[in-house]
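The form predicted alone is given below as one chain in structure tokens.
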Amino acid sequence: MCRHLAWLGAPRSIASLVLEPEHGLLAQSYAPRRQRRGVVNADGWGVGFLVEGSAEPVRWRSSHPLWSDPSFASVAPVLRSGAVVAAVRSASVGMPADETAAAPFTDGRWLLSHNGLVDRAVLPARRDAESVCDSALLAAHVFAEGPGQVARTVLEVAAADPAAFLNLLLTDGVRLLATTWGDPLSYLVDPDGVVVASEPWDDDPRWVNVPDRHLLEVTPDGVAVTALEL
């Protein structure tokens, strides 16, 4: 399991999204408030974001706890982006602990994070997966099926593995898509953009909880939430 967030909107510093919020990902790495499985997320972290002038996302990932990386903390205030996906990781039993297993994953255009667990046996074997961990295999499967078809893909994987937890976050800088399947998710609409997160990073009453088994889509037209139905 893990905690993750995504931002789509006006460029903001990575620090303001990941490190500075009172109950943001940094705090969630050692004291999550809504996590149902696991008590800390110290098995790595990752941040991916789009930068002006480059079509391909850039990433910074690590197998160490987020709180133990002073280099990232020193650089994050000057890194800015309008499309960000970040996560802190609690590795599932039997999954690798190296940084290639840390979200976000990418196909060169989209960034994707998976908060959950899925039986690798139900996923197609793919040579282009970034790791042998379940989340990386699921990401490669979503990319192959087409991120725009993520709702259908989640339904098919859930049918093959009824015990799966399939909360996904993904963006290409134009759209932000998220699914809830077994874990909570919330979003906050700010004047300059939308943040979607495993749990609110503060106690602002404007946070909206997304119902389980739903698809959330953020576009320039606003936020839409629709049911995922088998």
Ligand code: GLN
Contents of the next structure:
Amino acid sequence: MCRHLAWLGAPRSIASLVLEPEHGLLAQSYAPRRQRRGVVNADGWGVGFLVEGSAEPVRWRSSHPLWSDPSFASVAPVLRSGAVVAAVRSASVGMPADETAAAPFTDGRWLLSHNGLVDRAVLPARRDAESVCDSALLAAHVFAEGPGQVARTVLEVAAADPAAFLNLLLTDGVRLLATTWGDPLSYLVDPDGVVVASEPWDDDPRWVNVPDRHLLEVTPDGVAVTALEL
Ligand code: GLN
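Given the form predicted alone, state the structure of the form predicted together with ligand GLN.
Up next: the whole complex, starting with the chain shown before.
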């Protein structure tokens, strides 16, 4: 399964979020510590973030391993944002290999990453999906239902596909929402903001593990974790 990460807080460099942490996304692309399925995440990567002067998020995605991109590594230290979603991908069997299948996905306002697997037959066919990848179809479905309803949407999709793995991570720069449904997730509250990640990027004791089948909400009021109940 993929690994993903989001930051909501004061602007900071993309490199400090994605490349520099000892056990961060770059390390997780070849040596994840808490991955339950799959050994490496080498089928692509993506970083999406909000920048001043643009209403729409910008994205940099690739179908290659994150560790093989010196151009990104050279630019990431000077890219800064206060709202970021990033992911490294381990493609599910039968899914497309090109970069359009790499998270984060967007509706022009929200950035969304899916760590997991879902039967595409239970999702409505949507023309606005960015790829035929299950995660892109799920993203389009979440956008259409309303990102604020993500808890309800996850419960409905899980009811339709009980074997699904549905860890979602999304932000619009105001709120950050995440679900756990089959895979791990942790968060760390820093004085400057909140980082949410599939696995902690270091051994800082402030990391908190989110229980499975929960919704995490980060707003200007703080962090709330609530159970997702069928
Ligand atoms: N199913 C998605 C894909 O094929 C996500 C895979 C994952 O979480 N590893 O890209």
